[in-house]
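Single chain ahead, written as structure tokens, the form predicted alone.
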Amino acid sequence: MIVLKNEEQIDGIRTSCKLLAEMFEEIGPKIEAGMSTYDVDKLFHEWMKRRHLGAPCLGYMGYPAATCVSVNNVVIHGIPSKHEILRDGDIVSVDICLEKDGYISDSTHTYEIGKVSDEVHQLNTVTERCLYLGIEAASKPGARIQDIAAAVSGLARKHGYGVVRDYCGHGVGLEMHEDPEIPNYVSLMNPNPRIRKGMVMAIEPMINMGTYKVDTDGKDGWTVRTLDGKPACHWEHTVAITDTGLEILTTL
């Protein structure tokens, strides 16, 4: 069931989202070669703790960290580790949920470490562009969920990229994952509700340089990798549909 938020709830979610955007702006530039993915998680988690903010990912279904830090061929849900060191040429996505007074925000930024290849830079640039095309599609009068999918997949496939099918965006705000699901590919099998005032959504393209197919690590049960080992990219914003139209909440 899609939960339509009232103005008071959207204002609470907005506050959470602005804090998340502020955290990315402050911590993101500090991510560099030589750091472990554990170090990255610690930077963000310490920022949350200093401001008495919640980390909904920590402990969610047993997940062991405050953030997901996914490097190179890891699409999503990369578990931070002291043994995984960022190196020049890597691409790393940091996916974070933040909780403030019971309201949850969700956003992902992807960082290029040092000098990446032209192919990896293009993947990152195109995936971010897919996000904003999806947001633009959601903002149009009468838009439906699959309009987001069409915008995202249309650009990705023009570049020969794989659009992940096993995972998708979602409603957010009062819980970390709410209805509706927001796939990044078009299918007659996917639900296609109309986008309405009061909806708060996490739109999040997950785009692979090669195949769309992915595999989940059988040992940790979380880490999702591209099936062909090629790099993946992930960008995400939380948006709300208000009286004045669509608002991107996770920006400053």
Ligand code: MF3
The other form holds:
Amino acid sequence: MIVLKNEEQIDGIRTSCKLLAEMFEEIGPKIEAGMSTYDVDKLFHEWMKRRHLGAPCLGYMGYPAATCVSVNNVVIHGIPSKHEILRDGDIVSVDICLEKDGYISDSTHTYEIGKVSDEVHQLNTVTERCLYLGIEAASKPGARIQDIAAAVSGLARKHGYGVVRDYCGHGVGLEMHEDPEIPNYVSLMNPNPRIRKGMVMAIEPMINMGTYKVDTDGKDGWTVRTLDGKPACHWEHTVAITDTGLEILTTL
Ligand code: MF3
Ligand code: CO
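In place of the form predicted alone, the structure of the form predicted together with the named molecule is requested.
Let's see the whole complex now, leading with the same chain.
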């Protein structure tokens, strides 16, 4: 069931989203080679704690951290670790949900550490463009959920990239994961609801350099890696459909 949000709720979600955007803007540039993924998580988590903001990922189905920090071939749900050190040429996606007054925001940025290879830089640039194409598709009058997938996968495929199928975007705002599911690939099997005023959505392309196939770590039960070991990028914004159309909430 898709829960439509009223103006007051959207105001609350917007406030949560603006804080998340501010945090990315402030902390993002501090991420550099030599830091561990635990250090990265700590920078963000401390920022949230100082402002008494909730970290809904922490403890979610037993997830042990406030953020997901996914390096290179890790697509999503990388668990921050003191033993995983960022090096020049790495990419690292930081996926964060933030809660303020009960309202939840969700956004992901993929950072390039030092100088990455041209092909990795291209993957990251294209993945971010996939996000904005998906958002643009969602903003068209009469658009449906699968229009997002068509836009995202259209660009990704043109570059020969794999579009992750096992994980999707989602409704968000009152809970971390709400309906509808927002896949990044098109399928006749998937529901295709119309996008309507009051919907708040996390749109989040996960794009792989090679195969779309991924695999979850059997030991920690979280870390999702590309099956072929090639790199993956992930970008995400929370958006709302209001009276005046689509608004990207997790930007300043
Ligand atoms: N932020 C993720 C999303 O985009 C969810 C993270 S799963 C968690 O849906 F376990 F880390 F919470
Ligand atoms: Co999300």
